[in-house]
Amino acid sequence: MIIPNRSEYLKQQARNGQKIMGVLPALYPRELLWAFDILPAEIWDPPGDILQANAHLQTTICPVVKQGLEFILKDPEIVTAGYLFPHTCDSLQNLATQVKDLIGISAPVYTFYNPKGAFRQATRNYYQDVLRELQTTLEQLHGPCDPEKLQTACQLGFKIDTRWNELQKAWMSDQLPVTNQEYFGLMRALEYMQPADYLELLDQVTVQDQTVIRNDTRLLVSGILPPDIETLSFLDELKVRIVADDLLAGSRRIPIVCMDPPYDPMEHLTDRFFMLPPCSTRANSLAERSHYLKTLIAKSDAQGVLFNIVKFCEPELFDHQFLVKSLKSAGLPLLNLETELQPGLSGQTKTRIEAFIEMLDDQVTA
């Protein structure tokens, strides 16, 4: 299995003539994109020094939003088709505005308001509603949206959908042996890949029959983005292996069930966004989330919960505080680690991380 280098893959797409949009995050209707021949180009964490975003951002930003904007500053040649900001937290919200309407680039900037909170057939309704929406502003400049690319694009989603659940599942139960390093690199490979290449991709993953007898320590991770490369790396080598995440750029946007194939896009694109785990970003209650992460703890027999929180991130942080609380009620070890989305991992935090797992090794062999 070999992922594409993300920058060398997005060029090679924009010299091709491939029409790419830089999208914010977090949960959009990317088959509706796919429809228009757009390519999403996820902006999550791109690499580089903040120089120009901190002019036009307060310093408790967090850095998702700074290394976003800083992204958008430098205005990069592959990004032909605008940007689109899907209304994930104020802080996104407020970029947009900023973007469009005070610093004035040339790129088209759409925004994306999907619903907050729980599932009513109002709430149902409103989604349809900002997804014809979005769709009628696109036209606008990409002509009508062709039925049959529209029904093919959800058809390619779902089937990553189903192949994602399949290796969720395997990854659980030690049947899919890839590292965390590669595991995230694959999942993440979607943020930026022509859906029927990353269908190819996933299919080169080989599930195992039968379960691999690993002595691994097993931990879930929880939050915005996983953690960092250098972070996975040293996971790997003190054989920690994650065996379940609550990310937002990992499963949060995968449905919880295998959904049934796409009969009407709109209504199929409405029950995904519905079927997805609770999360902060869509309001989702706390006892909630409580109960889907003990319930995902249990589903993987993990022994701890890293949760790898990115600075200043309002949602989660006033998620954080009950989870923790929650689930140390329920006897389950904890750490904390805190990004600014920096590369290099710290000899503190290794020590952290050690202390850690050799706690939680020290209780199995109680």
Second form
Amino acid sequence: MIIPNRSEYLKQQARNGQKIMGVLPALYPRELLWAFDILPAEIWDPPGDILQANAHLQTTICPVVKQGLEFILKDPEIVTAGYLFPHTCDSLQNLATQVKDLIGISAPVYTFYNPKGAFRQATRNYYQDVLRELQTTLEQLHGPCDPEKLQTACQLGFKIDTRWNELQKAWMSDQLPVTNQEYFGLMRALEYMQPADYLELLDQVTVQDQTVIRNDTRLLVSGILPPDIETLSFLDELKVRIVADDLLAGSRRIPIVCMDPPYDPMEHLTDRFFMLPPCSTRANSLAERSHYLKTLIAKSDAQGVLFNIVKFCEPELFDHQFLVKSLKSAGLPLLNLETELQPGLSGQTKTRIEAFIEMLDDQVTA
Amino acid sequence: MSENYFASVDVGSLSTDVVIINSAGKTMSEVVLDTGVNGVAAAQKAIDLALEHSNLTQEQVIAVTATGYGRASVPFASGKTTEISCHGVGAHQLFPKTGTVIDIGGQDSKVIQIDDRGRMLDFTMNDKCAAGTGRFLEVMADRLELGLNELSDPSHITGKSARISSTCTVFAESEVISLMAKHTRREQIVNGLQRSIVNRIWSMVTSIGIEGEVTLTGGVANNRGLVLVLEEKLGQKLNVPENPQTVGALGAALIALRNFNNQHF
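Now that the form predicted on its own has been shown, please provide the structure of the form predicted together with its partner chain.
After this comes the whole thing, all chains and molecules, with the earlier chain placed first.
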């Protein structure tokens, strides 16, 4: 399995004349963009130092927002179809305003206001309204939305979701012979790949019929993004496997159960949104999140939880204290790591991870 | 049959410590050296000295566990364990009723909860900043032109205390300079520094809680003033080992012994 390099893949797409839209995290109707022949290129943690963005943002803004703005300020040539800002948190919403009204970039800026809170018929209706609103806005620049293309896009999205439901189960039950690095690399490749190319990539992953017997330490990871490549590789080295995830850039964007094939695109996209796992950015209740995590831990047989916290991430940090308390009271060992999305694994972080694994292994041998 | 011995090397940021124990867990020798710029050389020198002090040869030591930040680079180690596990095991050996270990080392400080067998139950560790560590005290002692012994004088903490930030070593140093410029008495500044380091540790203590007896380890445990401030804050007496600096190394040697026994018996 060879995962295409993000930057090279997008440059090649741009050279082929593909329209590319920069999409900030996290929840948006990717199928709608595909239907307009727009390739979403998600902007979570582009590499590089934060230089210009600091002049526009407070110091207590999270690095996802800062790095996102840094990327936009570079005015990358590959982004030809503007930027989409889903309403993930107040910081990203404010960033949309800054980029649109204050910084004044030439590319179009779109917003997408996800509903928050518990599911009700009114939230469902609201979600359909914002979907239609985005569709109408895109039509103004890209022409009418072809219903057949939208149906095909939903079919592709459905196939990807279904495949991921299978892969997640296989990963939990030790039937997927891939490393942590490969697993999360595969998961994150959808942030920039064409759906058809991505499905081909997923098809290269072989699910074993038999459980592969491993003596790895099993962890669940929660947070916004998976640990960086160096940390994942260090975990691979230590024979630690992340067997399940509760990540915004991961499983929180995959429906909790296999959905029915799409019948009506708007209904399908709405059903899909409300079948995503509970998430801090959708303001699901803490009780719901805690219950979901405990269920996932039990299902995956995880020995402990690694919270990979993006510094200053407002929605996630609101929930974090409660989740820690709830999981600790259930006797689940936890490790908190804070990331500023800069490469490099410090000696202190290595010590924390190793000590946590020693603690879990001691509990197993006790 | 000749007796088996077990050793450890704790390569810390400030000191490198070696402990040699026999198969009953009794300490045969212990050595503390400055790490300097070459941790590997310091480790070799420390083990050579420890062997010399205990009249043993390298061949008689059948397992060596490396710990500390330089644990991965000790060429003669047969295994490695983090200093967090080692401090738990070492503290349990010295004070079996220990439920909580506070380790204040050169560049790290940790609070570790252990069970009745010395196994880690939970831990927390300082973040990237050196506030609340031995390095913090070194910087401040230097600024005040005091030796570490003078800085740890418990008589300083009885009187008035200057207010000093507990969040950052660099900011705290600036505050100390300002206090000196205002001719604040040195005792008051020292008192403030001890309270600052304890406040920093306190935030870690509250994040995981206190269970059972509390044992203070690491070189900073030699600071008698700080021990008094910490006891006042905790509202309980601390267990302070005779050689707090070598508790991690003792734990590492005991882990070498335990691993050997697990493999062979």
